[in-house]
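Take a look at this one chain, the form predicted alone, written out in structure tokens.
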Amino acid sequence: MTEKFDAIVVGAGPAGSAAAYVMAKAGLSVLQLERGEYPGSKNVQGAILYSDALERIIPEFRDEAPLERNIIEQRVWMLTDKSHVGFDFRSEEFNNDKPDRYSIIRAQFDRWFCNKVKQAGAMVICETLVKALIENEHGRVIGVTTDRDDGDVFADIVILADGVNSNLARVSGYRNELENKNTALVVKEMHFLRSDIIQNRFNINEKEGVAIEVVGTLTRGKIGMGFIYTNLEFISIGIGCMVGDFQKGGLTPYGLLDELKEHPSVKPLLISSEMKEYSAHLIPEGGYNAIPKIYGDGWMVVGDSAGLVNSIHREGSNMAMTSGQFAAETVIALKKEFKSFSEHNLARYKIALDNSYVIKDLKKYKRMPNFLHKNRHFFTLYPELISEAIATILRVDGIDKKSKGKQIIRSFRKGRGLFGLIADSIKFVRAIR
């Protein structure tokens, strides 16, 4: 496989897949590399597609892909052990002819989005592992090194889209091993239950979906979260917190999972529904602080393999997918223009990212991790505290509302302490501005 590509991307998930669409609809010479027995074969779980970034590659998108339902429906849950708080937001809006966002299969969505890279001209080539990138005698990247015989192939540049690990990025040098503090674990599973149960219990229409994001002490006061989606015939469910914190032991991820299934607020869901899949996979969750290097003399990293996740929203899949277009956009402009493929000229790769909803928004986010880090008991304390107030407040006991407010204010300063309200205050403004 001695042959010489424009461009050659490792990886097929959506920032990889992005990339080489993008540079094969313009005309170059592309090479994707799929360590995969299939793209997707490695992503069994549900997601969260965010379509705004699909659609300003593959405009025609809603009619070909795999979608499975439209989520018309956004749920906030803080959770203790007895309860939830929750926050709705349900729009016809989301239920237009054009939805925001939509629940898929990883394993199906993946390997739609490769086969409309084969279209657009590329050649993909899975169950192919790269194991170094092959560098000239300046430094220059210009190829790689695969596991088949006679595996040097050989381009002008190479795009790394190869996941969280990355292991092409440290191997070579680019990026330091993951910080455990910022890497999370997700664990999840997929129901099967009939479309109809599924509509019923969650209030919908047919292809209409619901997603419920989880906080509250189901984590133990480790950082992290639970999500619930509802899938054509599936419901996905899991829960993920930072690798650090489950290394200290004391709790397993499956653990929490279980916990969850059993909340009195998240079983009725699961009701007569039955465990299809099980899986687990890493989140980079460091933002903005966390980035690596992302571009050098013949080189390019997109995707979860650059750290371009923002944790706060649980937003991953569009800014794969943008920054898969940013370096694509930016090899084909250099192409045209003549010019190499050095550190200098990709340079406009990260500017187009700093420029764009990717950057700014990881920016926005940047001191978040350092405050949850600091600030566990958000995850304890608070979730008790201010289900304890509602329930107050709700609960008809012949108590008047102004003793009952003056209960909750004396329930919180006992909890966290009058300067310690106004602390947690100040530091969580700036954690989000």
Ligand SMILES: Cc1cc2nc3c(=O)[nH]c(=O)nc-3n(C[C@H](O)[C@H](O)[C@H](O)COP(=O)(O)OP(=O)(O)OC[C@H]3O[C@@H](n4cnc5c(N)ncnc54)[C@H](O)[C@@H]3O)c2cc1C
Given for the second form:
Amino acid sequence: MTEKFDAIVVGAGPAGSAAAYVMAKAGLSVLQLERGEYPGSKNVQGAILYSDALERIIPEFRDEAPLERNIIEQRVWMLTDKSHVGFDFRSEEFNNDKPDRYSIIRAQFDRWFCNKVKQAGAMVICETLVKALIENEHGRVIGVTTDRDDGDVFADIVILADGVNSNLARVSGYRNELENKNTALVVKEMHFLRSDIIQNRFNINEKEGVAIEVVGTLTRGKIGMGFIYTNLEFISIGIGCMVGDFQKGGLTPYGLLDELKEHPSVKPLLISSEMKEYSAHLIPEGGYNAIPKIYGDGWMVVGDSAGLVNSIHREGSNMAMTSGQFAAETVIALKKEFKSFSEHNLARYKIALDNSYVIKDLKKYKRMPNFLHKNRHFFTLYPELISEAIATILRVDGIDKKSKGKQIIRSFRKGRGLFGLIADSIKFVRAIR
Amino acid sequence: MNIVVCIKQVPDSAQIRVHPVTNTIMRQGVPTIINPFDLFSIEEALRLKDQFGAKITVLTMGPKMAEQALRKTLTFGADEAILLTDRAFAGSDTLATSLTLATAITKINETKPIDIVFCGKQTIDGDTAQVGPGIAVRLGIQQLTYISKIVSIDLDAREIIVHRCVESGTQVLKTKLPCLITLFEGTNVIRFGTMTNAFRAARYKLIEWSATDSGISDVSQCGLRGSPTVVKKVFAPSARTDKTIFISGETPEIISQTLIDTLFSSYPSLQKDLFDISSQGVSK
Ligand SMILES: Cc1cc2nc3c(=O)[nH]c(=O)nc-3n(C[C@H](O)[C@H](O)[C@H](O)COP(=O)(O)OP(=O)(O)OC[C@H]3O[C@@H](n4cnc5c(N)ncnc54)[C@H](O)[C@@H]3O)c2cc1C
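Switching forms now, from the form predicted alone to the form predicted in complex with the ligand, please provide the structure.
The next block holds the full complex; its first chain is the one shown before.
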């Protein structure tokens, strides 16, 4: 017996569920296939959920979704081995009735989202790995092969939401191997604590949360970032570096995480907590220039498998959902117009993405990955210099402030050289402009 | 053949956490699974279906959520799935559970006579191993527990021969059909269902029976009211403080001597007990 659907969605992460939900809502027959035991069982995120992208798909999500804490304060920490220089932003504005970001647990969130997909009328089958795409004699994708017996299923369009590894697109020759210089490996642990203790430590009320992003010397000049997020009953802490940097040796993911946990600014936050869960995952961080081909005859790619992550702002799940939504809307529109899912017609998906924050933001930072690769001292030298400068200013040691100012300038010039400093600022501004 | 398999959805005990502060079991957020012992029963039923042709009905008593577990058995290849769900069932102990299940099985039996009822050996959340035997007694059929192999079934003579695991070895048993079987763990490995079955499971309209639907006339025999068992206290045992003692030595003789010395010094009464036993042996 062969089954045929309007659309098959591979993967039940935020990208896949967004696509399946929007299509099912519009009355299309949709099959969503997920290899995990249940949606979310294999997925890892920090995890901060940005409201906007989801709100555009499920406006009432705040009443239903398993949300943990409303993030009211964002901190950025630049660590040296002994100190940190921080920038905090906290505002009551974040405490309105429609908060713009929350901490979540992906295993729960993905399950909820996929349940919405089922309620919208799609068929969801878990524990089913899609092994390959089926093409017809013209090279058009017409279905998928799964790892179950009699496992071929057919559809007019296949949406690949299979995450960062994007095996299917690679096996089908639609994209190249992931590059190790463009892919971060991140490890994460969940440290359980009573919620009132978390609230005390982070100076927040019930249901409020803090997100801390960390960079600094502990990655030893390798491109990497850490994070500390508050959930209801645990603190998520993680750190990662580019796979290529790990390959060079000298650093291990768990070693980095251990160092982060031992850092004097971090350790007191975790004291007496119990580590109950850990995970590791890849993040595609190549940015705009690493985006592969995202559509072709009978197929589209969404979310991480399309490389849609803004690593500087740690936005990924929102881009996943938005791209899923756009892909779905493309399918719906073409169906209505009785048009085929040819590469030519699916170009609309790319146009929608190009005109949205997704590609605009990725374009804005497109020089960033390269910039960081060429300027490793941003992770080592500057945290040291800035930390030292602030310590110098604050130290009360009988030296007048004007001389201290000069001393600081000297140390910067000694550390990086005047031309280096000027060049860095120009390059940095260019990379983010 | 007509086969009924009773299953239970249980919290995945590998992922249950004890609350660090209150010492109570935290069920919230713990994923649920089909009781692992039930999987052997489902697979054995499927093998009989492959061999003889059979209709397999899977039965569970539980909350609505147990639907997931039932649907999964359809993915494996079961034919029908019945969920016994009613407020009146809440809080059942093994006595009340076996009553509810046995009553529902009797009702299934009325439409088509059942040949075999399978149950899990025990559940991983209760570990009583009472429900299967309880059902057999209530139905008045033979119970074959801890079965490691179904050797043969003669449908004309209505006889079944099985291997049963006992501590000292294997019993070979023969009995009449219908009977109730619980399987020893490791007897088989649950199959990975076909895509056709996965579709069927996804589309299947589950059968739901209330207490009345199940044929229960007196609901005071179900649920909390029908359950004489009382859970007085739940606690996490304190961690063991005994340390592993490593025993090493140059020669086997030295190692065994050290072992014996260590044992006797750790358990002073042991020496006397052993001596008593051996002197009895001599006197006999
Ligand atoms: C440590 C870490 C922290 C992060 N923090 C944040 C954050 O705070 N905020 C944020 O917005 N983003 C964050 N991200 C990024 C975010 O997690 C991803 O961008 C997002 O999950 C992408 O969603 P997706 O649906 O494209 O892919 P995924 O979530 O990876 O989902 C892919 C799904 O496809 C399934 N699948 C894969 N292959 C197959 C196959 N062949 N057959 C069937 N199923 C298949 C997988 O099992 C999985 O369920 C973080 C990422 C990491 C690793």
